[in-house]
Amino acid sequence: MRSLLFVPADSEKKLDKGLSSGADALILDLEDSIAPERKAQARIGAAAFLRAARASANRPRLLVRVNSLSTGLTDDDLDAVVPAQPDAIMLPKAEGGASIMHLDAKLAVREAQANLPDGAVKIVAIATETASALFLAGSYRNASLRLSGLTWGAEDLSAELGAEANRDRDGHFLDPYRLARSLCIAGAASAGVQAIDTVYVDFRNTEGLKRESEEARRDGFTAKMAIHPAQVAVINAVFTPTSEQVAQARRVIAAFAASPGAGVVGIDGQMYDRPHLVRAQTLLARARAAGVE
């Protein structure tokens, strides 16, 4: 996944635009985009738009954002959508390997009792919303089999902080949440999943959003949640591999293929070592995730 569109499960209309907008996954909102009388129905919604899209040919992934543990609304989300197969659940709130150890342990009853098979659907965790969150980004390493993606996000953690911004004057995140983004890497690595970047909410702002995808994945991300089918293409693009990475990967893999055992290779008088052979073979991954390889 590049490129992931929260869409409010609650919207017929915003949900069939963002199945045209090219993202790799849909992430049906039922959480802040959904007033709570307007719950019900967008669970029954979320369902009934995930039946009618998992039958469509070269459809994105698709995700649910329940509410949060600490809600009390978590059963009802899941017992509304699993039956209906999302690819994947997003917990927002997230608090370190035990809360994905317990919404693991949700997840397999309601696939019991949907015949589904065990593990069928994922988890992608947002591991910065809280303050205690920050503590135990490291935590997520072997919490569940079902954990394939970790971001973050910047607004609830600043509103929980009582901060005035989380953003300076040019747009840049300010120190605590460059922390928070800088533990989601490092979890999502140390927990060897998807690193995923958070929204841009100036969606109208291109280069701003250009800028911060360039940015995320020079750091390490490889993908980067949207909140306007606008934004999609921006970020597709970005975190696409060119033709250029894909062959000098190639270049890479192919001088330590020739050369079994070696730790250090030579290439035009530039030598790479073992990280760079990994490195080239993620980024031939996602270059073939991407369909440009």
Ligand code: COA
Given for the second form:
Amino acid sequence: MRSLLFVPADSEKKLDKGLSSGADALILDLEDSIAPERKAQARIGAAAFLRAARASANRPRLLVRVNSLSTGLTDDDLDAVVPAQPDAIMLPKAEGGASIMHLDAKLAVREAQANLPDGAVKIVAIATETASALFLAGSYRNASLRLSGLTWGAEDLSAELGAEANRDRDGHFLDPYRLARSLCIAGAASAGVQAIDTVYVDFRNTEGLKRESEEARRDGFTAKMAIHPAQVAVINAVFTPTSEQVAQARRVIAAFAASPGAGVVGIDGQMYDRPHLVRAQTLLARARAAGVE
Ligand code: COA
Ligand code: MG
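Structure of the form predicted together with ligand COA (previous: the form predicted alone):
Below, the chain from earlier opens the complete complex, with every other chain and molecule after it.
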């Protein structure tokens, strides 16, 4: 997944538009973009959309962002959507591996009730939305086999920290949010899951989005969330491996294949060891998923 587009689940129009947006994944939102009095309607909308969209060819991956475990709304959200078999649940305001185990148990029960295979529904967690969560970013490893990605958020965190802003005048994240971003990258790498960059809310600013996406890729993110369909093409372009990167990855893999058992090889006067091999394999897998290999 390179791009994950948020779609408020109470908007039939946006749900339909999301399907043709080119996003690798849609995040049907039951949380912050849905007013309390519309939660019930959004659950019904999400389930109906999941059932219909699952059947379409070349569909994006379908995630549902439920309300956080502290709201008392999560069970009703899961009861409504799990029988419609989303590919994953996005857990907002996650607080470390314990919250993932908690959600894992809730999912296991509902999968059994709906006759779905155990583990069919994956989890993507938003790992930095509370102050406590920052201190638990290293606890996701081995929490659940369902966990497939970590992302981060600056909006709820800045509210909790009592901050006046989360970006400077040039649009760069300020220190507490750069820390959250770094913890997300490290937490995801430690858990062996995909690191997904947060949203860029200034949705008419394509240049700013491109810059932030490139900085994310440079630092280890392999995807970014979007809030508007116009952001999808920019994000997909930035996170699609280039033909040069694919060719180089093939050379690294070929060099190791030509020297079985070698821990290190030389290519064009540069040293490549095992971590380079793993990186090359990961890049090829991403290129394959993006349809460019
Ligand atoms: N998914 C699908 N379609 C979307 C969309 C989205 N996230 N955002 C906008 N669209 C559609 C609009 O409905 C509109 O459709 P139309 O041409 O058929 O009328 C078209 O794209 C252009 O939208 P635009 O007029 O530029 O924006 P807007 O003012 O309608 O919407 C937002 C702006 C921010 C309200 C909207 O982008 C949105 O709802 N984003 C998602 C918010 C969200 O989920 N937040 C929670 C996570 S942070
Ligand atoms: Mg939020």
